[in-house]
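To begin, one chain is listed below as structure tokens, in the form predicted alone.
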Amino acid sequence: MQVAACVKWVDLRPEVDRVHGTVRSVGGPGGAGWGISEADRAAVEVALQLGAVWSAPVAVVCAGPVGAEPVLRELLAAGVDRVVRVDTGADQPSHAAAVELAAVLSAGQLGADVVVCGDHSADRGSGTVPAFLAHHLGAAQALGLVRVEPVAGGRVRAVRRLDGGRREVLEAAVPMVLSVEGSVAELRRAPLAATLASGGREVEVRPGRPAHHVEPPRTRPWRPPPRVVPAPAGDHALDRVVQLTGALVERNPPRTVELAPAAAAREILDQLRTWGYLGADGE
């Protein structure tokens, strides 16, 4: 048996614009501000847990730069058996950095029966990764977990939580893998002999795949291209006035329309060249 956490390094006090909502991070992926995210940290210490109950080794792989050692080797200090960092940019889409860590997790290397995430990063926060791992790795799934308990024969009773306050009682076998919430453990605070002696512990470093640009996502409100109407006319400013602002115009009240989905998306495109917003060409 091998439990494993995956951890990733993010920037957890990023600056947020207030006016466009552009994140800006601060400093270097080196800097003061980054870590590992509360739900990373509650993940190692349910991994541990595990380990513990089923007397398997622990292993953390965490999708960073460099910087990230330090953290890591205060998790060895906390009694993990063994760090591979999986050398990535801070930026890796969670497709991406799903793909890197599973080739860590996978037989060929580390062969993980268990992996235990985080329920999201504190970059994103889509919550992807997770499920991302299970379909690379063909394991079953347990997502969004607020308690998780050991069983016999490799097996976690875990509770999830669903909408409107409701919970739901799971059972999985391994392989697979969970994603804990931060409130489900609290990390352990290692010793001090053990972290007095971590700094010369060894990080294993895996070396990532290169980087490839993509659009950054659209963090600002969506707006619509600007349309081209021409020019009011009218002798007097009260004309110009009035056929600018439409107050005259007969409009079309709101309605609904119930169709296939195939009609459905002729009948926005068609109401968006109504609007001028789309050419006759649909650009």
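All values reported here derive from a predicted model rather than from experimental measurement. Residue numbers count along the first chain shown, from 1. Heads up, when I say rigid core I mean the largest set of C-alphas that superpose within 1.5 Å between the two forms. First, how it differs from the form predicted in complex with the partner chain.
Residue displacement note: L12 has its CA displaced by under 2 Å between these two forms (rigid core superposed). Once the rigid core is used as the reference frame, the Cα position of A52 differs between these two forms by less than 2 Å.
With the core superposed, L244 shows a C-alpha displacement of at least 2 Å between these two forms.
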Second form
Amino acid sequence: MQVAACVKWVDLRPEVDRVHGTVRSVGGPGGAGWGISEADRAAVEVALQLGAVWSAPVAVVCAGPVGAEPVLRELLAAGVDRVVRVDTGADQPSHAAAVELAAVLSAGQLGADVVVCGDHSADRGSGTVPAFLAHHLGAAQALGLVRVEPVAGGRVRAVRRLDGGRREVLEAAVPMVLSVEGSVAELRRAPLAATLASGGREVEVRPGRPAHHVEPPRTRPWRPPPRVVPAPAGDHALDRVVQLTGALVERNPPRTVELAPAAAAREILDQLRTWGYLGADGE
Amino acid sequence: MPDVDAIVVGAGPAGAAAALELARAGRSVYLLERGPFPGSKNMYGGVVYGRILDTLVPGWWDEAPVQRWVTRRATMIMTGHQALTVDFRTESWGRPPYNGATAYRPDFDAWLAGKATDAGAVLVTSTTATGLLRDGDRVVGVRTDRPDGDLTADVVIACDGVNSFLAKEAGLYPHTDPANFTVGVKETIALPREVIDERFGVRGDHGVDYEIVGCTGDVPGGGFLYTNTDTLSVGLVLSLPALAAGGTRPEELLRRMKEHPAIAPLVEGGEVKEYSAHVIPEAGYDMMPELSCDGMLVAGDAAAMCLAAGIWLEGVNFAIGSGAAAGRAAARALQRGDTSNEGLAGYRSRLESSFVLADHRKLRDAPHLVMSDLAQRQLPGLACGVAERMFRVDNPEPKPGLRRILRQELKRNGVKVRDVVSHSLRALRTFG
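Take the protein just shown as the form predicted alone and give its structure as the form predicted in complex with the partner chain.
Full assembly next; the chain just shown is listed first.
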């Protein structure tokens, strides 16, 4: 069994445009305000706890520049057995980073059975990397967890946050990808001697592909295509406006119906057929 | 056998300078920092004067992370609706070897600590020294907040900042008087670089430093405003006991200063990026602790080496100067194999012969003068009143003589001539 945690090197205090929500990093990736998020630290702690229960080695994989290495050595001092840094650069898009991380975590390299990630990075990340990793690794995914308890046999019982303050309790088995919120666990303090010794410990480096920026496709609200309509006839402007707007044309008033869900769905489909949006076969 | 030759607690300017000197002397040294990186806990409301770095890091101005070189220094005296400014500028401060600069402490402190680690010091971050290890009366190391966190050394240099717990635990501060401290509050306000250039009349990497008196209402203190590349730092330094007694929040006092007609046009339209606060050892020489004991030295703010003398508001240079002296003294003591209080006595003599203690001793009365009722409450009204009367044209009345204006303004502001004479003599003795 191999347990791994994935962490991302991010600007912990990025500037966020209050109107557009765009995120801008302050300073370079080696800057003072850069680090790994609380959620990623919690992920490392959860990985260490799982490794301790299952007697499994724990590795940390980080997508980040060389400036991340002092922080990664702190993780070695805290008890992580192995650290791999994927040299992707700090501005790597999440999906590309996930591909790089998945390559390192895959059976050909680390062979991670359990991967723990933070739920999303501090630079307003979308939280998609864990899902991408699960896809690439062909693993089960349990995301947005607020509690993780190891169970024997490579299984975990986890509690997941849902909307409206509700919780979902689920069990997952290896291979699996978990993503945890920052409140799940506090990363343990490394002993002083280990901290002092970690300065000479090795951080494995795997070359990443050069960073490239991918603009996500822009989605816009659907607008109906323009229709050519004949010019309204009439001598008077008011007649032409009435004709254009159809204000005096008789039409069916809107209906309000209260039905059970199944009946409501049937009613909607019938109405769509009436308007001609659906064929008789529902296509 | 100790773990290391020396432990320096605190990777601010004093600690970094001490570690740098020890490492250069070939000593093994651990530099402990409680924050995640040097400078992460620090705050500064003035100008970094780098002359002390000339010998420590030759050519420092080519690499130090500076925001702007200060080429304009202004002292502003204000009342609720008036302001009188003495404004000095010189282009010679804008070229090597420069005079002072504005800087972001996280950048500056990290840079200086980097010099120490380059020289061989080991930086240990996110580690707080929670207490001293002793062998009898002798300090033999520190206890940290990490598991198994005891660390021993032949000498400990406490650069753990104002309100130093290590110096207190060592018994070097016999008693602490809150009146010796002020609290500094500061806003960092973002403005486009070209707007700052235009408002403050500077170009390129030149900047401005304003020191302000009369801007703190009923609380004794002062204000400051200085330019960074694309931000302004605006803040107040406030007497701690008066602040506690008055009940007005410091941010409210800062808001009032920012709304003053002399300040508002300078900061308007800016976006507040950061608000921070820090305690300052204000009383200088009169509050300094014993500087050493067996196995331990104290430097920087931990030893109250911050100069708050009205026209001179300096701290980083005193921290670097005292830290470097502590490092050299410790290295010398280690070389001789005597790190007892007697063996470390070279520290004090080094400070005595340098600007660090010489300036503090000479200006020991300055903080009291600056915080006096006359300077805080009466002088601003007097100075601004005299200026207004002098520049006002009251035709068809003839111009009044300066003596008449002065006499009337003294009376209007409730200032007694004997107080002015007495303070002037004290000021002459202090600053003369």
